[in-house]
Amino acid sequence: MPQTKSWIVPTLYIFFLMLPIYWLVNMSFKTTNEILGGFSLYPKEFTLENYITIFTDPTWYTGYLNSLAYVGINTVLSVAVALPAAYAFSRYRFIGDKHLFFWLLTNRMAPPAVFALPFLQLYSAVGLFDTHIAVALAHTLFNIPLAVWILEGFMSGVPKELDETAYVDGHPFWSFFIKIFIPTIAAGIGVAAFFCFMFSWVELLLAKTLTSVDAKPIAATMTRTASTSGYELGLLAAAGTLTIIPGAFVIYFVRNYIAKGFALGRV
């Protein structure tokens, strides 16, 4: 009997997790008047107008493109910088290495609001304000420590004999690092890239503060949908539904790496 009912708890848990997503999608196919008019499990007047608005209004679809641009740049930069840094922490011992490693993690612990004003003044002075690279560089302050922490755990699990064997065989360091070592920790790179992507994708404060028009992200656009009749709830729901898709694609492509990362790595 206990075995026959073992599916009940997982099913209820999945239902609990999926209910908000279903409700968001449900609202995206409704008009704002219907949303405010009462409770319904499905759209009584099914409409695609909210999605049409997003895909035809440059204010909306450019927000998605801007978000994807700076998130992609940030993910590549964060992982690229974190790889050699994590290798150094995993393979070498030097004075203050543990203190430096802890200092990196403290940057991730700090709230983004602490750095919003300094970044705004700095980027305005050097002409980077309202650019994709400005947001991407700001997010590296938080994502590089996270990527270093994750990758160091994977690299520490690789025997040092691999390095020594490669050197004996005559491989230069960068040849060994790129062709041999990086494929060995592919799961860790997938996990680090996933978390860097997701943290950058959902971050709002810095993205909104450091942009105004040209590089304005979708999150900032969603906060400016008020009209004389109130917030356009159907449009917001459609935009929110579309913001889930990039994360779902990333999870799909790195799902095997994430599973290995939770089983073997520091995550």
Second form
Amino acid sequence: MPQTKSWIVPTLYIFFLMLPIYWLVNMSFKTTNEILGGFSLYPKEFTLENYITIFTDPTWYTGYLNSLAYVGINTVLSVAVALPAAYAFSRYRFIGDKHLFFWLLTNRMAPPAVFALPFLQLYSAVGLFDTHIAVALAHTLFNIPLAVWILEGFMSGVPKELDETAYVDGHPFWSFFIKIFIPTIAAGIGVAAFFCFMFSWVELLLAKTLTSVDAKPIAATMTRTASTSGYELGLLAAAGTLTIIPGAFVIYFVRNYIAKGFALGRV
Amino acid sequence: MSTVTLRDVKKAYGDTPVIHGVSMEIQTGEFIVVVGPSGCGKSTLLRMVAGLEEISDGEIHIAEKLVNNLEPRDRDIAMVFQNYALYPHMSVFDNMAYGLKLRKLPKDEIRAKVEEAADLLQLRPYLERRPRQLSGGQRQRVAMGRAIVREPSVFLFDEPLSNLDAKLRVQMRVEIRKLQRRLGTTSLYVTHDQVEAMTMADRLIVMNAGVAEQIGSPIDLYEHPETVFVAGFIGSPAMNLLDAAAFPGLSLPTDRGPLTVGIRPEHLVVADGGPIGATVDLVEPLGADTIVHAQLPTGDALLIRLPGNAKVTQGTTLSLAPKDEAAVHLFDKDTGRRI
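Given the form predicted on its own, state the structure of the form predicted together with its partner chain.
Every component of the complex follows; first up is the chain already shown.
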């Protein structure tokens, strides 16, 4: 019977999906010697040394702090700017609104790499090079259009009568927007923030180009595979494992809203 | 004193006029229903009174105050929408209390007012719930409650019952009417449902293509429709409106140009040797009365509503006569106006 075997395909799928992640975690608990020495399905000499190094060595943990700093700034900035923009697109008709809405996305049609050089020169000229705000601003170029697009979908799902009731009730516009409208589309804000976070968290090229020391992201630190003590593969695996955690954490909180966003056809 | 006065109110989007000048005086405590097919401008008219649409020309006075340039919140109105527009993240209590909080009323006064309205609407057990935990009818009541607690000069209703099922709609329309009588608040109510309009209104405005075709009491409109449109719109089943040529047996004036003759289905009676002969196509027995679909010799369809369970068989020819002289409505065929 086909029904009794129906677990095979999903199991295989999940197995292959989880395999690289398992391998990364597996490696992070091994010593570099064991990794280079041969093939083992689980750590024979279990060690937490890699993690200890990351949490104690400033060159490693400041990478995380830097990444979290600019990702945080970027997410807040993108959503804060996208909220009023999305409201305008969803509620008002103005000349060229549909075209503008579409062309917003053109920023996402080019690979981030093409902007690396212009950004580098611009930020160097205004003295923003190697700051968190530089990377955060560079990422807004990609994240604001995305956030506007997502939020507009959620906002258009809220009937205009809600706004009108509030005006009749006596709300000034901003009081309505902050106290009524934003809580109503909280799910959408969660989804938009999630996508901004994810883009900014995994984007390497711009982040690496626009920083040198003070704002160097973790992904850039990780490109340093070899050091004076040779290859540090265990350390690298541990660092990689730790980069998955914030993303997994954020996904866990917005997973239901993302499903809702997909249902609206906007994610 | 909460009268509403419209003086030649017009609305145009660019060069396209959508409301062609509506004038009306609404007395304190009156329940006015604006009725018409979709796209006739009835909602636009209501939204102009609310201040949600700008007025292109004319004047609107609420409680004897010119409100043309006032914001909705300064017009002393409350509005109930078709989709209720409740604040989804607030409890029923907060939904109803919010307008009062914005006016900075003391807390215990707010509570007293909300609870009074909740009792009136039988919402007391639901005050702590969220809107999504309520049924459609309950949500409708919360929307009503939100309007009531503010004690406005005027209630504005924009098709408030259209999202409810048929049975609940009938029940709610009685409730709204009773509530409005009790509170004595002037009300403007928009609907596309002519039965709702007839049963609820003190006076009706029948709108068509941005024009107020006729303003009057339901019975007035039923008995003396001023235009062919009103004649066809008010009453169910709709009035038979045919060319004079379809009724050769009736003695109609001949000196008035081409005529449209209107006879309501319920105003036709079976009479031996009656002036109208029609062949029965279909019989719909409804119990209380019987709707007969018939065909005139000219090929035009004729609806007849006979009282009780009339014994009519398909294919037979009925001899019919208008009940009395007032049952025959004559309209100018070109202008559509009553003669």
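By rigid core we mean the largest C-alpha set that fits within 1.5 Å across both forms. Worth saying up front: this structure is predicted, and the values here are computed from it rather than measured. Positions refer to the first chain, counted from 1.
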Item checked: Rigid core superposition, residue 25 Cα moves 2 angstroms or more between the two forms -> no
